[in-house]
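First, one chain by itself in structure tokens, the form predicted on its own.
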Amino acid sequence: MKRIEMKYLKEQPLELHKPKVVSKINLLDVDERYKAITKATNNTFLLRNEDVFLDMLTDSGVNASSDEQLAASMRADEAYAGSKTFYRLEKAVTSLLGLPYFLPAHQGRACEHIISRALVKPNTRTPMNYHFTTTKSHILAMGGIVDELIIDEGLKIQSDYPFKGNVDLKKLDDYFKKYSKEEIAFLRIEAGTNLIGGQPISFENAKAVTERCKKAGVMTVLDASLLQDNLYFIKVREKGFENKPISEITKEFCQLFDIVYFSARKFGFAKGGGIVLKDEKLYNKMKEFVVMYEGFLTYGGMSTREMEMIAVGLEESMEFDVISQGPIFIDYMVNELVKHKVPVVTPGGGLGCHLDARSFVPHIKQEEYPAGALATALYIVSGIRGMERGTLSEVRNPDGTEKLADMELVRLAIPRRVFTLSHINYAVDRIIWLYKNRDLIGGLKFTREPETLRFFFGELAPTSNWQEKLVKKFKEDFLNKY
């Protein structure tokens, strides 16, 4: 794309396809709404989606097929054992990622519970640039420790640092000097930091990190379910790389690291996941694992239709058209947010445009889980489901006291191929509105919390009846209003 239509598509978002199926989509009413996530029990993930007018909860497995994947999948082979399809996407995913084996999984998390199951040991540790959820419960699940390495940049909320997701390379030596190898079961990054609002590591910092852990002895893991905005960003900030083409960094990059994984459900489009390796014996160690939990050698858990879609998906994310979409919407949506001083997280990252729950609501103690508040409170006076991503999402302490997040966040996922513009200028419209009403807003307190994960299906309550006040007070202003 020539530069001139790349700096009019910054400015003004355009939607780089054409719909040919369309879902219909509903929009409640206020009072509907807070029925709604009243009986969810005040969690946005027990929503029914038939009550949800924006989706944005996720972009993992909600991404629009491409018209190309859709013919594909009606080619898919469907044996039990050795299919076709399976040799398609082993060669498609080993050639663009360029390591020789492949092992497929139903998703990214079968893949963390994988490499965990084969490389955790109690009591060793797993550094990493940041943990992301489910990654940290495979790993604590198996005895390990996490360790967070993250420069001090990206915990900071604004900012103009472009690869907020970056090792801190000094935090890196002094750990060395303080771990022996045989203390640490391997090094993760993740590419598009998921939990400090999709902020991307840079090859740069990718390289230098990967060569410390070889002089080190320590295995190197990459998870790149979001690597296809990270990929974007190297090639749009990152000197050096503006010239050249997305499938050739995406090879060296993916070459730097020992385990290579990812979610298919973002980084493929399609349902489905993976894991490629360097090492042969690692490889035949990790199959037992594969038949045992998730299926054949030659399925592991996805139907032949997806792993189709997969392949077709994994070559179309090669092209700049396609991974600038996310990246671009987003930066549009925190662009807009902004102007009218919402407090969100800048850079524009990838995968969503995340609020800042503790500058929004800072009356709200973070025991109260105000990014969970923040999160009910949208989907009340807009429809939108967007996902907590603060102390909630946390595991609690082994005293049972809170482990408080660094960041409380909520996030607003964009799925590719999914939303218009006017959709990203509705969600708009409604945050500013509830920013200027966001002294209305209180906290929320457990009436059921699960030991693990609680944040996916755990019930909990408004502390007050601040949501009847909400709603009171939106429906004088819109009805005045319309």
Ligand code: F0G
Contents of the next structure:
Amino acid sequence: MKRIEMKYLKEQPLELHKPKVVSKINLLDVDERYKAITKATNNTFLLRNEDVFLDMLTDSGVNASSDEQLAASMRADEAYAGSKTFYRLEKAVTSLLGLPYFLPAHQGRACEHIISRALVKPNTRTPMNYHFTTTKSHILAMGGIVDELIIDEGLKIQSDYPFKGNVDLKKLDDYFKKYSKEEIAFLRIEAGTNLIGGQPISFENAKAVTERCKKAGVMTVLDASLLQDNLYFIKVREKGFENKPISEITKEFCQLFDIVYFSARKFGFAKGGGIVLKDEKLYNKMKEFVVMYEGFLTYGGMSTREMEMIAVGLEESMEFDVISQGPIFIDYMVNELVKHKVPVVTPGGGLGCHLDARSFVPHIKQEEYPAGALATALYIVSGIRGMERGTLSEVRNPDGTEKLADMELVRLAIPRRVFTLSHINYAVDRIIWLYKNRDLIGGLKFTREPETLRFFFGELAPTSNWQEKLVKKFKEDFLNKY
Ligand code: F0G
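Switch from the form predicted on its own to the form predicted together with the named molecule and give that structure.
First the chain shown before, then all remaining chains and molecules of the complex.
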């Protein structure tokens, strides 16, 4: 795209696609929303989607498909073994990512399962820029240990550092002095680091890290689930990449690693996953886990229609016009909120906009789940569903006390090609109103707390009648306004 148009788009986000099929979404009124969140026991995971206006829970498996993807899905070859669809997908993945061997798996965490099973032995360590929940669970399940080597800047909420997902090279050098290659299972890099706000890693940093690993004899693994956004940031934020096509950056980036895996629920605009790797022996070892846990080697637990859609979706992800949409819309949302002093993670990353609940509602102590409470308040005033990423998502300490999270975030994910600018403006408008009325927001407490993954289906209640007061104030203000 021409530079001039690109500049315009950065100032004024513009959808570079048009609706062909649409989904009706419901904007309930505030009393109905209050009822719905009460029925969902103040857990946004338990809301029914028919009660949600803008679903910003996740960007996983909810990205919009293109007409080309849907057309391709109709030619799917349903054969159990040797399906033509598999070979089309294999060709697309290996040629775009540039590693020769491909294994299909039903989603990202299935790839993590296979990789961990093949490489993690009890008490071996896996250093990484930052963990992701499912990755960590699989490594721990195999008896491994996870170490994080993120730069300090990565954990600062407000920053203008362009690559907050970078590895601290000094920490890495010290790490290799401390642990021998026998003690290390592999090093993992997550492009577009999810849990710190979809923050990218630079090409330069990934290169320096993988070179050090090669020297140390340590295998490297790239989690490319959020690579699409990371590619955009390399192109626009890193010197020397301005004029490089996305397809070239993709290949060069992936080829730095021995193994690359991805969730196609994010990277590929469809549902599935896959692993590509350089080593034939390791490929043969992992094959056995695919047939044991996923499905036959030519579908790996995916539907063939989705496989066709992934092949086309990955091709589409090589277009700058396509992959710039998410980050540009997120950047716009972040900047609009910053203008009104609303505390958010900066700079804007991929994946979504993240509200900093600690500063938004500093009067709520972490034991009363400020991010969880803020997510319910936002739903009540807007119908927007976000995801708590804070203490509620943690696991209690063995002595039963709360493990307080490093960050208390409400993630407002922006699924790709789904929301329009007016949706984003609506979200901004309601968040600003909520920020002005933040003193009304109170805490939450568990009424039923599951032992595992409590954030998914735990039941909570407000610590006082603050939600009623919030509804009352909302009605007063908006009835006066309109
Ligand atoms: N890696 C990253 C960086 C992810 O963000 C996810 C999923 C996975 C791996 C696992 O992939 O869901 O296909 O099994 N993230 C989702 C989210 C769940 O909402 O952020 P999966």
